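This document opens with one chain alone, in structure tokens, the form predicted alone.
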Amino acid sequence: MNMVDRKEVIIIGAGPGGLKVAEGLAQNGKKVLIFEKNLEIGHKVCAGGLTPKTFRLKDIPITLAETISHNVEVHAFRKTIRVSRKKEFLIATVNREKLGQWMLKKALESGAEIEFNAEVVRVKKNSVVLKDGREIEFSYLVGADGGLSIVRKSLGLSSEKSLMAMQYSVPSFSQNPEIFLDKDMFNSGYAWIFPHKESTEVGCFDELKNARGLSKRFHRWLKNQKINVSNAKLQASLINHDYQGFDFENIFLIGEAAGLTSGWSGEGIHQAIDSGQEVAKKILDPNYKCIQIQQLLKTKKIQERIGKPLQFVVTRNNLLTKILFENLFCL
């Protein structure tokens, strides 16, 4: 018979959200243990783009940025529209592995603990069961385990609203981020080219319901753009944006596990960090109202309402497109 251990707070997933909630709780005296199923952190299909608000509000140093861009090129209807901002940049790119290591260091310095190669295979009301057979009880559980969250599934929540994303990492060739709106290729999704220090991330996404044949469409687009991916490895993943709540008594969901990811852009880093901060405050003070999560939901709704039809309606108008994109990036 297995012995049952106990931890005050268990966090499943060592992404930006999981690490942020761990830091916030540990530095306030909570005993925190993070379970990460992988051997290292940071691997994810992600363009790595962050807007200025992420650096202003989330305690992330701008020195982590690999590139900083004041211009974004939007390609649509066989023309290119340059969206620019002089005083403040539009998009900076970060390496997810380096961001993860920086956030992990802060969480560990605050007193949190982490186990790698520790996969949770079952979630009970007050305990989790790991693949190695251990069962560990908790006072609080935080699901920070992405779009295929086992914590979300244990709560009986579906993930009907998901995106299918694909990406290659290729040698550097682009100076500014580029977004390609092409409804024939990607429906209401888009393709991207995002420069990093030593590589360029080239990817696309579409709603899962429209994702049949996406790989063929993506590779046809790559051929049209004359982008050579012969020596690169294709990465693909689902991105959940089906929000159905985050607070379930002593169990919480954050970031993509909660469905807080933008259904318009697929962006999820700042949502994960924001919701991680909020859930840490909620665990410390059960009366805390989590106002920032409500703001995330408001922003998510605006982005999806305005951004989704963007490539179908307004991209023929250069000025309107510039204004809309600049404001969508600022939300």
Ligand SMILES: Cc1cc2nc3c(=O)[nH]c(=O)nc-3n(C[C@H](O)[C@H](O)[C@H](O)COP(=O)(O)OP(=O)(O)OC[C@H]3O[C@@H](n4cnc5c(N)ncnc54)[C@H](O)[C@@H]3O)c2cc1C
Given for the second form:
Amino acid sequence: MNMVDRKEVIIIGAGPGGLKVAEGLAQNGKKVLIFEKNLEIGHKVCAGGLTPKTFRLKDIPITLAETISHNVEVHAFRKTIRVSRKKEFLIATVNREKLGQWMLKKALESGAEIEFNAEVVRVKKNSVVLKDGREIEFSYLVGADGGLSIVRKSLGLSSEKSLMAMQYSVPSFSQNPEIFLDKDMFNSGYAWIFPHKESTEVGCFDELKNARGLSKRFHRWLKNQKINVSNAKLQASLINHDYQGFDFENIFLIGEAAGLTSGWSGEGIHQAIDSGQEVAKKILDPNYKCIQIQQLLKTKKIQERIGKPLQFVVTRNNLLTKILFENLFCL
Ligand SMILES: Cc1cc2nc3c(=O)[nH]c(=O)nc-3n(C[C@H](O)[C@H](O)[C@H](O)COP(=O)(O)OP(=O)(O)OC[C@H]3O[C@@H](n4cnc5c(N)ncnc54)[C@H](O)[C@@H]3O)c2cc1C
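Having seen the form predicted alone, could you give me the form predicted together with this ligand?
Shown next: the complete complex, the earlier chain at its head.
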């Protein structure tokens, strides 16, 4: 085991956010160590849906996409509206394990180190304590540890705004992404069918405050859609979208730990990568302004303030539904 008692930068979590910040720092000469509690990379409940903006970051090659769709079927109020875009695709899907492996390779090639099976159980002002009892000091700490972030908790931040999401991964049965807005089933959340290469991800989310009975409602919806999940395992997870800051002197939060995820769409991979990139720059240059994080917050606000009310009003109108999805989803 790698015995370390001090590192310049410690990153907790090897999701897309943690791997991105590690790469950005290590390639600029910083000594970086990632602690990841899992034994392998990429084990995350996720539909793996990405809009073009993530590929525009030029960090993820389009070759990693398992499917690319120029059409999304939006089902609402007993009708189906086909949203299409010719010039650019609307949604691509990636396999989280493959994405994680690809990002890990880049971080390691840049000089970052990683320890798997290394759960951080306590965060102090200048050190972290691991499950095996080791205590390691840091100059900078990055909390990239997802929706139940221990770093976030150590800063005294709550996570009141969360979504409850659940999904099944079933043998492939669909080629097109579909979104189901159904107020009676999911309130202001939605259900999805996202095609992958060898599977189809079928899931839903609702606000945590409305999550009572969500599993029952989801199964009723699956039955209505005639989707057989009898051999699949239900996976569920919270999605934190409660942003309360990311810069706390020598401690930073990124991605879902920072609550940068969209509370409207549940999308968070893009935000994790983008904020990881920004925080790497901030640690390298304390005067760096993190304009991209401000942009993420602006988008998040527009989606959450306008998206939800609009979702209920406009889905009765084909044209407005197209405008809503083309512009808000891919913002
Ligand atoms: C059902 C579902 C579907 C989703 N679908 C999509 C989608 O289609 N598109 C999209 O963009 N987003 C989606 N999301 C959201 C997306 O998965 C997250 O927002 C994204 O993974 C956040 O990345 P992150 O790097 O911040 O954290 P994560 O990917 O959650 O990574 C955090 C890492 O930290 C590790 N960790 C946690 N605690 C500790 C600890 N104490 N010590 C050491 N390691 C620790 C974890 O093991 C994990 O590897 C979905 C989420 C859910 C639940």
